[in-house]
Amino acid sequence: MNAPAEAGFDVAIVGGGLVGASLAVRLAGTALRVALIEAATPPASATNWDERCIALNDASHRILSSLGVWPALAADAEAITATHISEKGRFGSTRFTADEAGLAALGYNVPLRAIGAALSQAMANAPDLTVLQPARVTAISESADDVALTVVDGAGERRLRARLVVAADGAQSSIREQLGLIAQTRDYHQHAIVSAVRLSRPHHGMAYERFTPDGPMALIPKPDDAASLVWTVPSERVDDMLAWSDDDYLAAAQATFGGRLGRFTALGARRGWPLARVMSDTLVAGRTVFIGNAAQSLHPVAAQGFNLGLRDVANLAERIVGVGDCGDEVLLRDYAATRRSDRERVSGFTDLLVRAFSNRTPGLAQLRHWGLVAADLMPPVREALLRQHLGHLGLPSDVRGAA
């Protein structure tokens, strides 16, 4: 639905990646009136073996069936059923079952494409939804009731007020930089290669994350005995790895896993990633909020940053609807302080993991390997890392029963 040159809504959300998206269909069909503005074109939507995907947890398998997008997912997801975690050159391990914690999966790894395309088609079928894209913002201005928003697109330059702006924006959001707010930036010197390749043994739902000193290397289970590839290394030697051919590539990464798998048989496409965590200093800027990567942007160790941005859209919807100024501070600052302890402890668990793992100080590799035994032997460590892993800490009360 187009907005006229000047329109009133209760929430702006700015950013219709995947979790400005999904709060964009969460908010549909509430009493809310809705606007979401995406710079981005929509991207074209092809399907390929090796196409990139991302780990769900438990927690996040929920909120997208409250949703109403799962069913629309379910054909494309591959079911996590185990989780296999360890470090080069040590025997040291621990193991998380989907049987120990009741579940039928610990997560699904699941193409970006489809989440993308369900979130697009949910909107789409939303007739009291507006969405402008391609626009941006280009000015933004609070009063005591309401925000101002200057946005450009395909029309030309309109402008928008509303109670709430939600900012989810990306690492680098435009918002946080339009308002003058401050973002903690740790550059980990470190690239993502994210690729997939085919296996010679079944994989039976199992995920690995193994650590290397370099940085660590996870497999995730995709259809047809796939697994998606992400292979972390020092920024200094990507350029040489992508150049690689793909049988030095899979040789070297089949080095670094090891045979668990059997042979890596076929390597899908490489693309390469920079990685830094970048921390918004606020979560709350008047009447803006900042969600998803615009609040906080991780390392993909333990594939935990998206997750954590699906809890900022439940956590947030929890809160916004039903009330008669979504914008209102007390309120804002109470979903603050509510994301505070989920926020510190996902962001400091990958942050020590990164930085622990990827050291070669003397001592630490015993340290390292005697912490991968507690986990596996240790029943209160167990269970807080299983607790960590399905997302349930942060998960709100009224998606607790969603599958």
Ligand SMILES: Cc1cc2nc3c(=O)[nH]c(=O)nc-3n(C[C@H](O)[C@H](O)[C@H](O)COP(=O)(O)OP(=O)(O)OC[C@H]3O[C@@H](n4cnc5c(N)ncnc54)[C@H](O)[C@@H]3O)c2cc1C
Given for the second form:
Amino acid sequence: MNAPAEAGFDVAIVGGGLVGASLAVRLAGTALRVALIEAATPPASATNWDERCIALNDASHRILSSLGVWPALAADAEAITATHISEKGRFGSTRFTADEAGLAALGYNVPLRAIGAALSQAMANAPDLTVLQPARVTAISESADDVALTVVDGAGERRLRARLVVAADGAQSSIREQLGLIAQTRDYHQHAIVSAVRLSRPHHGMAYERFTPDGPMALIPKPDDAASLVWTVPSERVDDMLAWSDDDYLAAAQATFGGRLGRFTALGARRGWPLARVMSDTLVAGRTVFIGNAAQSLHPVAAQGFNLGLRDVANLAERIVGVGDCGDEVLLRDYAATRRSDRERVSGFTDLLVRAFSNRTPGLAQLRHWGLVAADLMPPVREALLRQHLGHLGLPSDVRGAA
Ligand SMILES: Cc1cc2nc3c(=O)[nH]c(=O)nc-3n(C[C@H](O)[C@H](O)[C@H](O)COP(=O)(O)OP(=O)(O)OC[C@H]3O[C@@H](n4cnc5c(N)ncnc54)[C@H](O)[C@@H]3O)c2cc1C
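Since we've got the form predicted alone here, give me the form predicted in complex with the named molecule too.
Next comes the full complex, this chain leading.
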């Protein structure tokens, strides 16, 4: 066998999901030589991305605008102008509006497929970006000056060297495993069943989060008076519920959600997603940094996973563009330190929501009630929640002004 060719890069991004692809687009056009390695087969039409919708907050809107991909998404995006949070069977609710935030929208609901297609197109338009797909990183070894990656594709095996490896390879990160690093996993024993519903009444841009004893149900506005329905249910019920007829499923969803949006009149395809929280113990190991789901994978109840991953992208890029050695460990540790509070706040809040609202302990019901009252009536609590909702707390300075 011939000796494998070795190519040298500044940054090798392992994983071209939404987060890895966003970083590649962000770094394209800088002086950094960037390679992205993605295991999945590239689709004929750039639409192998799944059918979920992603609720993007205002910070993500700003980041995607700064990447130049927002114009390609705008036609598929539905503005979220208010969010209504309530608990089934109890009084007490709270509502956040774009008006009180002084914005046109709190965020936008966008098909994941559209975000993926826009990022794929932006990568295809970036002449200096090397994309290896389908190709899988199978080994990693670090030396003082760089990291060697073994990459396997249809043509065989090759080696890449990079000053910095960015692991954006998802919750079950193979890079984390190969480096012998640990993640803390909490299985929620819940699945999210995702589908679209058509509504008999206009939603006026209002997103709903309704907590039930079995798990939360979210309705996020889509164009043409439809909504993304994300129904979290105990895992032991998911197979049955996926097998229900559309009519039975719609009737049960309606009974759980209530009549605020009129009748649910039609249902799209359903798919179940197992839900777990996976938190990497470390964000940095030598010249490797973990971002997106590889760093933290969250329950979708607060719609924060990709939003947080995009802030990883924006903050990492701010650190590594224009420096001498983009894989310098001190620089990476500094990055990790700046991400700590955003990451802990968002993951902790998300976990608290899931556990507090999925728990039938009687005392907790009172606490939940007062939590919603406080969120509704106490200005400091409201303001803190609103800022978190918008994602502004983790935005780097170079994006704060762009929109
Ligand atoms: C039901 C549901 C609803 C959600 N809704 C929202 C929402 O409304 N808002 C929001 O912000 N977030 C939401 N999320 C979270 C969001 O989907 C994720 O946070 C985001 O998609 C993670 O992207 P990622 O690129 O980090 O990881 P992934 O999408 O997991 O991508 C990892 C990529 O790495 C590749 N890979 C893995 N190993 C290798 C290897 N060794 N070599 C090469 N490639 C490799 C994989 O093929 C994959 O493409 C939701 C999640 C779920 C489950």
